[in-house]
Structure formats: C-alpha cells, structure tokens
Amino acid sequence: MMDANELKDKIFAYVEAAKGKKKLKEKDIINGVSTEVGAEKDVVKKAMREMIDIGKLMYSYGGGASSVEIPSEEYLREKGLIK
C-alpha cells in the first residue's frame, strides 16, 4: 500500500500527462489512478480532494462539464495560495 504522498504524486503525474491533451473529469482520474496503482477509488478520491483544497489541483468548468487540472499561477494567487 502506498502512502498518501506517493499517491498524490501519482495523481499529479496522471493529470500532468493529460495537460493540453484532454480534460480529465474527476472520475477519469479516480478510475485511472486507482487502476494504475491498485488503490481503492475512495482513497484516490480523498487524496485528490485534499490536493484541490491546498491548490495542487483545481476544478475547472467549461462547456457545461467540470474537469480537474493543474492550476495556473494566476489561480493560486487569486486563492492566496502563493504570493
């Protein structure tokens, strides 16, 4: 069983790999990462939500659907997560 930080690294890498190629929905990431690392979907979901809470990932809304992506510096500044 991998620890939470390793799992978060995997999630980040998964999202990063799709950057500029396709928009990932929350469940795409949960399914993809849980399959890749053999973790429970709930565990992946919780880790991803924690990453969203601290600004490692963000929800983005476009075309009537939400996706999860790596935030821009602008977004992080807006949220007060970086100076």
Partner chain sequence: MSKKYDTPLLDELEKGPWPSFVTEIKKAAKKSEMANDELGQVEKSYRTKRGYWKHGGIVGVLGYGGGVIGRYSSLPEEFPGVAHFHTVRINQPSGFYYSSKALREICDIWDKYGSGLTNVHGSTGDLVLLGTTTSALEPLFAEYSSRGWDLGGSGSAMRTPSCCLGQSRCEWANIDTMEICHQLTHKFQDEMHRPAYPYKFKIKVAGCAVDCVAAIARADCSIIGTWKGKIAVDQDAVKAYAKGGMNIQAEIVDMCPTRCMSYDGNALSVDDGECSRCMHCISKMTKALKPTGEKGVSILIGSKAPIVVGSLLSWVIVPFMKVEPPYDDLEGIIRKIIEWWDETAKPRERIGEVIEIKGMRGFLEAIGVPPVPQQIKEPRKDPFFFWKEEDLTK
Contents of the next structure:
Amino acid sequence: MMDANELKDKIFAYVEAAKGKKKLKEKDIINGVSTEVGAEKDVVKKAMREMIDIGKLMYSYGGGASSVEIPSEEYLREKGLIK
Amino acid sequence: MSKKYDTPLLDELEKGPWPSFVTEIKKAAKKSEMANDELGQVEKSYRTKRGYWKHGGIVGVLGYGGGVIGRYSSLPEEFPGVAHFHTVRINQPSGFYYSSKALREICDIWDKYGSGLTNVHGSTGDLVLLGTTTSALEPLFAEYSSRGWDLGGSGSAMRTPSCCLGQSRCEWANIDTMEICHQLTHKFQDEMHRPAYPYKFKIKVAGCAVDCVAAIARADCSIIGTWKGKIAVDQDAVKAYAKGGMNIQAEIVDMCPTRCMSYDGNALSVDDGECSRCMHCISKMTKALKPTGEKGVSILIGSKAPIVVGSLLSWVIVPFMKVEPPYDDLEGIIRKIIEWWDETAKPRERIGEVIEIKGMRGFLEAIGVPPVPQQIKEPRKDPFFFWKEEDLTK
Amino acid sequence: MAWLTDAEAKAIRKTDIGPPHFGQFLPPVLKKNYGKWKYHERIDGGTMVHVGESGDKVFTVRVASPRILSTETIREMLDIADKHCDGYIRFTTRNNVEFMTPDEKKVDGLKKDLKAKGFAIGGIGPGISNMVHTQGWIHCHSACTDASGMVKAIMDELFPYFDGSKTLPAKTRLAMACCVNMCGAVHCSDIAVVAVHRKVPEINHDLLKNMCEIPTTIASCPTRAISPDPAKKSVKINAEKCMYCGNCFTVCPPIDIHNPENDGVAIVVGGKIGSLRTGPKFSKLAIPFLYNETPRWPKVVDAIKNILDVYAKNARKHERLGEWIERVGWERFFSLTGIEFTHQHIDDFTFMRDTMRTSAAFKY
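What I would like now is the form predicted in complex with its partner chain, since the data block earlier showed the form predicted alone; can you produce it?
Next comes the full complex, this chain leading.
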C-alpha cells in the first residue's frame, strides 16, 4: 500500500503531465492514477479531493466542461494560500 | 452613485405597463458602481447589437467546482465596474418560499459583496446573484453558508434539483414534491459541488402530469406524481359546474383523450380502467373530480434542449413507483441511472443522447427495469433487432 | 458593513449543507393544510383562492417580475409581505411573485399597496403568465440578442392577457432564448423566440492555437463541418455544412459565431409541457428570421401578436395553440396567419423523415 503523500505526488505528477495538452476530468485522474500505481479508485479519489480542498489542485471550467487542474499563482493568492 | 451614462435606448424600455429590468438596473446603480457600468455596457450592446462578455472562467470557492459562473467584460477599460461580473447560484428552498427575514438577509449580504442585481430565480431554479468580483467570493460564501445557505450546481455536475409547489398549496399533487426535492438535493451534495460527471444532470419533481416545473422537457430525470386508483366523482359538484355554465359534454367528455367519460346531462361517469391520467378533466373540474388510491411517481429520463442534434422529451422508464420518506429507493434508482451514464457517456453527452446511441436495452438492464408497453408510444417498425444468446433459449 | 477577513471567512464557512428546509418558510395556513387541499378557484386575473379540506382558505395575489430584480425592489416586496402576509413570500417557476393571506379581508389592502408601489397584478388563468427567458446581453457571452428587452417589449403589448382584461382559449406559455443553447429550454412553449445565427463563424487562428483542444473542437460539430488545418495548427470550417449552431464557439471561444448584421431571431410555436389531452410537444418553426431591432423589436412583437390573435379567434375553449394547429393543420396555420412558408421550414437536419407529409389528404 502506497503512502498517502506518495500517492498525492503521483496524482500531482499525472495532472502536471497533461498540462496544456488535455483537460482532465476527475474520472480521468482517478482511472489513470489507479491503473498507474495499482491503488483503489476510492483511495485515489479521496486523496485527490484532499488536494482540491487545500488548493493543491483545483476545479476548472472551460470549453463547456469541468476539469481538474494545477492552480495558477493568481488563484492561490486570491485564496490566501500564498502571499 | 451618481448617474454615469446616458441610456437613450434602454430608457425606451422603461415605458409601458410591464415591469422594467432597466429600472431595476438603475435602482441597483444608485448604490453600486458595478450596476452602473452594467447599465453602460448593456446600452452599448443595444447600440451595436452584440454582447461584450467573455466565456466563463476559472473562479469558485475553495473545494467546490461549481456554484459560481465566471464572467468578465471584454471591455474592462471602458466599463471597469464589470471587469469581473461573476454569477453566484444560491440553492433555493423547495417551492421558492421565503420568509422576509431570510430573504432580507440574502439581500443585505449581496449588497455588501455584489452588484445588488439578482435573478429570482434562474432557469434551473437557483436564486441567482448577478455580478461580483473574484476577491469577494470567499467572504461571500462564508457569510451565506454560516447562515444556512449553500451554492447550487454548475458545470459537469448534478444541477440544483427543483420542483413545483406540490402539496403545500395544490390539490393535484400526488406526491410531496418539495420534500422529495429537498431530500434528493441533500443526498447529492457532493455530486452538485464537485463536478465529476460527463456533463450536466438535472432532476425536476412535478406533482402531477400538468407539470408546472416542466420536468418532462427540462430534466434528465423527470419525476412526475401519478396515481393508480379511481377518479372519485362528486356529482353535486358536477351539477354546480353545469349550472355555472360549463358545457360538460364539449369541454370535458369530448376532450378526454381516451373517451373514457360519459355524461347524461345529469351525472358524469368515468371508466377508470381506460383513464390515462392526463389531468384534463381534473384540472377543469377540480371541485368535482379527485384521484384516489395508490399514489406514486413515474420516472422519465432524457429530456434536453436541442443543442445540438435535437431536443428530447423525457421517456417513460419506470411507469409507477411508490415513494416514501426518506426516499432511499428513489435515490437508489437515480444512482443506478447516473452510474450507467457516467460509465458510458463521452464528455458533454446528456443521458438521453447516450441512451439513443447505446440502445435502450443496455440501459434498462443496467438499472434493472423490465421492458413494458407503458414505456413506448408504439413498437419498432423495422425487422432489424438484436438478439442475445440468452434470448434464444427462452 | 465591512467585508469578512480571510481568517473570519475561514472560521465560519461551511460546505455541503444544502438548502434550508422549506418548512420554516411556509405560511402557517399552508403548513396546517399541507397535503390536504380540496380545490382552488380563480377570482380574477391576478387572484385565486385555495380551499383546504379543513375549510381553511388561502388567497394568493400574483404580480409580475422582470426576473432581474434589484435588492431594493425585493425589499419593497418584503415590506408588503410583512404588512399583509405575515412576512412570507413565494416565487413561481415562471419568475412571478406570490403574496398569500388566509384573510379575505386583507386582499383588497394588499392589492392596493401592491398597485401603489407599481407592481403589476395578473398571470392567473387562461391568459399569459410571465415569459420565461434567459440572460441576454445583460450577462451572457453566447447571447446573440437581448432577452430582457425583447420580453419587456412583448409583454407590454400583451399586457391585457396578463392582467386578465382579455383571455385566451387556454393558457399560453411564452418563452425567449437569446441563443440556440436555450438555457430556458424554450423548446416546448406555445410561442417562443429563439435567437439564431446565419453566418459561418470566423476563426482567430492565433488564439485558437493556444486556447483550444483541436480534437474536441472537431468533435463538437454535429455536421462534421470542422476539419484540421495543420498549416495553421488550427481548424477550418466547411461553409456548406455549417448550420450555425455555435457549439464550436462554446468549446472554443476563438471561433466567433457572433455577427451583429446577420444575427436575429426565429419564432417557434405549438409546444406544450403538460400531458393534458395530448402529449407534451416541441415547438415548431413559424418564422425563420427577424432582425434585431433594438430597443423594442417591433416586428417580433407584431408577429407574436398576430399569431396570438389568430389563435384566439380560431381555437376551441381549452385547446392549446399546438393542439389547435394539429386540428386544423399546419397549412391552415400558415394561411390564417399569413406567414410566408420558406425552405427553412422544411427540416433538412435530423427530422425530415418524421416531418414530411406522407398522405394525399391536405387542405388549401
């Protein structure tokens, strides 16, 4: 069983790799990462949600659909997560 | 705020008996620079015949992926007050009832953080607050949520469910639409706030086939109240309608789609077995006719507006189902329906479209509903049908 | 009033609490008679009474709303609700506002105060309630006309059907959508206006390169009019196949579908929602195009007035507009209204096989 922080790193890396190439839906990340690291989907989902709750990842919307992205500095500043 | 723009075109829309949205924007503009610039930008649109809003952007409250629609002016230098003009969707209470205390509080918070302009309500049902800035979103959400108000849905998510006023003030309601809507909304909080679906999914609950909430045309999942027993006839009330000038033969009996009623000039009778429960007679003679017996819901699936390969009305999937608080059975079947769609759909495909592409059989089997004639208007016309191995051994 | 600080906001914010329970917002007479209503009656164009099995009554007065409301106007409504309705108020699914009281003696005073504040009373019975509509130029990137202004112009003209001074054979539901996305789902209305484009969108290739996923953009087109343009790292549009739905614009903003000189509105008729008598119906095309004539769209107003007048004169009591047209036939609808029939009326997109006449029986 993978360490929770290690899993979050994998999730982050997965989202980062798609940056600018493909808009990822929650499900893309859950399916992709769970296949990659062999973790249960629910475990990946929980870890991803925890990352969204603290602004490590964020929901985005564009092209008529919702997706999950790495937050911009502007977003982090607006949420008071960085100075 | 002082008047900032001359608005000769919009001023034309303050004339006449119907209430004017221009007057509303001007009222808000007395207190809000945002509303003032909104007025200026809309006047410009009336001059040039085009809008000046950019596509929605990436805004929201921490942890949520919906409830706020990003909106930015494409002319921020000309109209700085609407450089940010985001929409906030507040989840309405079932039936759109408010106490003045609660609604005043909503207004007070909105005046503090936004333009003072609202839609009461938006098309889906939310109480819509029009026009605020990105930096106002967190404190605004904190103020509303701490007072018991949450955001509605947006994006690829469960959208805010809505309903007719049902049993709170209508004798036709076969089900407690407001409680069903309230319970379902609470059961789907995660799916509303964190967009994980292929596209939007709407639930609307109507108390009867009159469908005042347009469930059959506007919801992916249309829940419509119905009954199975007889129509009770109060013959004295029938006589009173006749005496009051109603032509019962022409207006009721002849307009019955199944011709299951007869009237001998004195008494009205119904062949209940042939009634299709369309609500015509009941809605026209509400004092005289009343559904009795078992009450429940019909579940219809798939309606949507035409974009892009054509509009759909919802299809009957479950003709009758009894429902009782806390509506776990109803939640169960809706979850099965959504699970199939979520597994099967491509991005931006509504459930009606996916059923059309993949076929009804796979859908019905996945949700455990048998084929019954109530689901169709007529059977298929062509001889090209699929057989599964298991069908051949039957 | 000062804004909350970040720390204050963080301390009090709650998530996933959902809407408050409606129970606390129900007038006591509704709570008491919940699920036990016996019948209701229209008293006049803006007033009705509901009677419970208990004998209790509740009188409802309905007023018009432009849907866009300032907080100031909402407070004016609430003051009246406090004075006459024990502090309760309700909104309808068609954006009207309802004031309720169990006391018949209070109705006149309520109406007097509503009128004094300039609220328009009506919308009950066989006439026209509010016109459901979308955001338009007020707030939407996709709008190709304004919604609120057109609705205002139309409802000014049709006001006698709202306040009850004139009635129609049956209730008539009007709706307005400011683009073909139809946020207000106007596709099942007796009469609806929908804004349409008529020109192929223009592509800003430089922006598209950075903003859009090319496969998604290509897939968004229902007629397969979009194909890759590798030289430009962009896409191109086959003008003969494009039917201007704007779905590509939704997924890829640099494909701009707006064209002020050529955008305008179509009018569709004959839809309904309820299952009464005949099944729910989609609205069908009556008038393919009218120009955007700001600020009051006189040709749109006249066209709707004409359709409504012909319906009022010819339909039977309780017959909705679409039911009347189905009875007399679309050829009769066009001859009675004098609306020109064009190539645009014949479906050449998805539903031709269902909509062509396949019978030798028809009228002139």
